[in-house]
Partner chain sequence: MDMITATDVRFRYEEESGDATAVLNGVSLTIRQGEFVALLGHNGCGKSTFAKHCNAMLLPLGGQVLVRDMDTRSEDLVYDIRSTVGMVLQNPDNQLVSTIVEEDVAFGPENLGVPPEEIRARVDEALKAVGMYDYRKHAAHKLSGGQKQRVAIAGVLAMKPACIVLDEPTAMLDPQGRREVMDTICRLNRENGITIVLITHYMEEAVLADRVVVMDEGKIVKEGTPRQVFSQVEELRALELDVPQPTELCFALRREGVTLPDDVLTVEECAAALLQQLP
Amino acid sequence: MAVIETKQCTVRYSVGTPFEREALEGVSVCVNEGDFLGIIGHTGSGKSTFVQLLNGLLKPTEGTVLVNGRDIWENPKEIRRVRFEVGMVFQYPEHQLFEETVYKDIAFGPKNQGLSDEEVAARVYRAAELVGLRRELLDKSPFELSGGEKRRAAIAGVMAMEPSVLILDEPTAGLDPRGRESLLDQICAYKKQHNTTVLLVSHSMEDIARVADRVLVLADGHVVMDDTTEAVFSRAEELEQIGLSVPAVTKVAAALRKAGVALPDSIYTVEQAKKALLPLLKGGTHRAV
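Chain structure (the form predicted on its own), given for this chain on its own:
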């Protein structure tokens, strides 16, 4: 079942001025319930513009955005409700922390949903636990936390609203490999626990390959690919032509195939490479026949 649809959406900035430009043109995308959709594209491709359409932060110049079958702009006075259904985590979300304590920051969204104090508390503790924030940190000022803890607190604030769709725009930007891996694990755990639809915008092909089951590729404001992760990363040459790449392990696998190693074309994670290579190494045969 479709939870979000964009129908022929076009977005123009600075309309009617000499600086008018088109950020998206005629974009039609259907996101189904339970999808883990990765969104990739070079800088300026329209990724951030696209995701900001989905919860009403931007209004399309032309076209329609549907959430659970309803046009979100049919009644502009109800757009706030849409933002509870479709939660957005911006790049460097820790810059949006503002409350006196971490608890209050995480509780801000649920309180604005009109929930009881008991339900707000339950959601704060669940979200904090899910992102790996210790309870003793909840009484601290968010500005006393480490960089990684601030990131977790900000993401917990969106998760605590328990939206049916969670959008994350470059959530791992600036994190070290261990921090990036930990955060992706937490996002996957949240998705599984709440059966949430997740959209992840990232410049990291490795992150997308690891968690997404479907990939949307944008270039110059247009959708150029929308397919399974395996199918998209099998089109390495086309991705390179629009300024993108494939995961490093996919490049290594391609080089090994070229050297005669019998590997499948569908390798885009380290685990897949390990699974394909170990039998060859154990069997002592690795040349293609």
Given for the second form:
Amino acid sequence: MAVIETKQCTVRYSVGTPFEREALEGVSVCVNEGDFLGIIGHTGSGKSTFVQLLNGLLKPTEGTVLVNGRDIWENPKEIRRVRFEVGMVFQYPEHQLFEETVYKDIAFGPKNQGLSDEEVAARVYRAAELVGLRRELLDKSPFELSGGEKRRAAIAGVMAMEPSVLILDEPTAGLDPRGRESLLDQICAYKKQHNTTVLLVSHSMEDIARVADRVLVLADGHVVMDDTTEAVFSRAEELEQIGLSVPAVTKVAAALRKAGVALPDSIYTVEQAKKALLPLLKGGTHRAV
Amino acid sequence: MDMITATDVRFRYEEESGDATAVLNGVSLTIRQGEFVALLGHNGCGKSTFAKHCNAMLLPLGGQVLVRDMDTRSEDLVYDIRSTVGMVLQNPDNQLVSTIVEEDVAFGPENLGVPPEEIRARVDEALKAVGMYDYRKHAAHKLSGGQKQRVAIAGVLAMKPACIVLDEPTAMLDPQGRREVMDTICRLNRENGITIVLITHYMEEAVLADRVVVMDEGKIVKEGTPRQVFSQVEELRALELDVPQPTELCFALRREGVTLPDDVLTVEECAAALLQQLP
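Could the form predicted in complex with its partner chain be shown next, to go alongside the form predicted on its own?
Every component of the complex follows; first up is the chain already shown.
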């Protein structure tokens, strides 16, 4: 079932001024329940504009946005409800921490949803545990946490609202390799637990390759690819042309194929490369004739 | 000649509560003139704190930092030290001060009291060096991330530094922006002889350096050429770091009994090594 659907959405900024500019043009995308959708595109391609449409932070200049089948702008007074359904983690979400304690910060969202104190508490603990924040940190000021912990606290604040769609804009930027890996694992775990639909915007092709099962590619305000991760990363040349890239291991596989090695064009993680190469390296017939 | 000599540098941040966490626990490192050094380590290992010691933004509580033999603790040398070592940070939006590109680049030399004709020359030269000369009249806030970051680098270049310290300059950029910035950094190092200290979480960027230095808990724990450092896959993982994907692939295959070199770094090397093994 489609959780989110955009129909011919166009967004223009500064309409009626000399600075008028089209950020998105005629974007129609359908996100199904349980999808893990990766969104990639160069700076200025419209990724952030696109995700802001989905929870009503931006109103399309033309077109409609449907969440669970309902036009979110049908009744603009109820737009707040959409924000509980579609949770958004912005870039550098740690800059938005503001409460006295980590607990209160994570509780802010669910409290605004009008949940009981017990339910709020249960959600705060669940979310904190999921992102790997130790209990004793909950009583601290968010400003005493390390950078990585702050990021986790901010993400927990959105997860605690238990939205049916979770959108994350560059959640791993600036984290070290192990931090990236564990945060991505936690997002996957959350998705599994709550059967959430997840949209992940990232500049890291490796991150997208690891977690997404579908990838949306934006360029200059248009959708240029919308396909399985495998299919998108097999179009390396087109991706390079629009300022993107493919994981290094995909490039290795492409170089080998070019030299005549029979490898599938669906290799985008180290694990897949290893699996495909081992039988070839350990004997048998290997070269395409 | 040595650009930066750090000897047993110790530093801690005092907190309001009076607690202090040690961030640098005796860092000794010499960066030679013209060298390109990549500084790696997980979040919180002290690498940014160390970077801020390189141009007297922070002063050591113990030990000593010399920039071309100038002690960073001598207040009257701060001016010379900062014009020797320039700094570029992660978020380009926090570093641009003017609305027009060339005005932004002129900000540094203006503050150094450089005469106007000289400023003009320096700004043009700096913008050409980063490939942004054609954008000199553009609005800075309308550039892409990679372009903004190159303008930030030009702003530092216009002060004619001998050394540039870059703290995760590509963390917020798309793949194209990352390539632009890394190409610029490499060119400034090779063609203009500028010493580079690059802090990064991207292992494939560290591969481009002459030397890789790994920090953990406020100390230097590993040092060597990219080849020497990245061949130690397990040790790096224990330090919560990674290796480039081609290195990781060869490592994974070696564990399965395939004979492959342990010092593969790039896509090309990896493909070549694999082709040799494929019958």
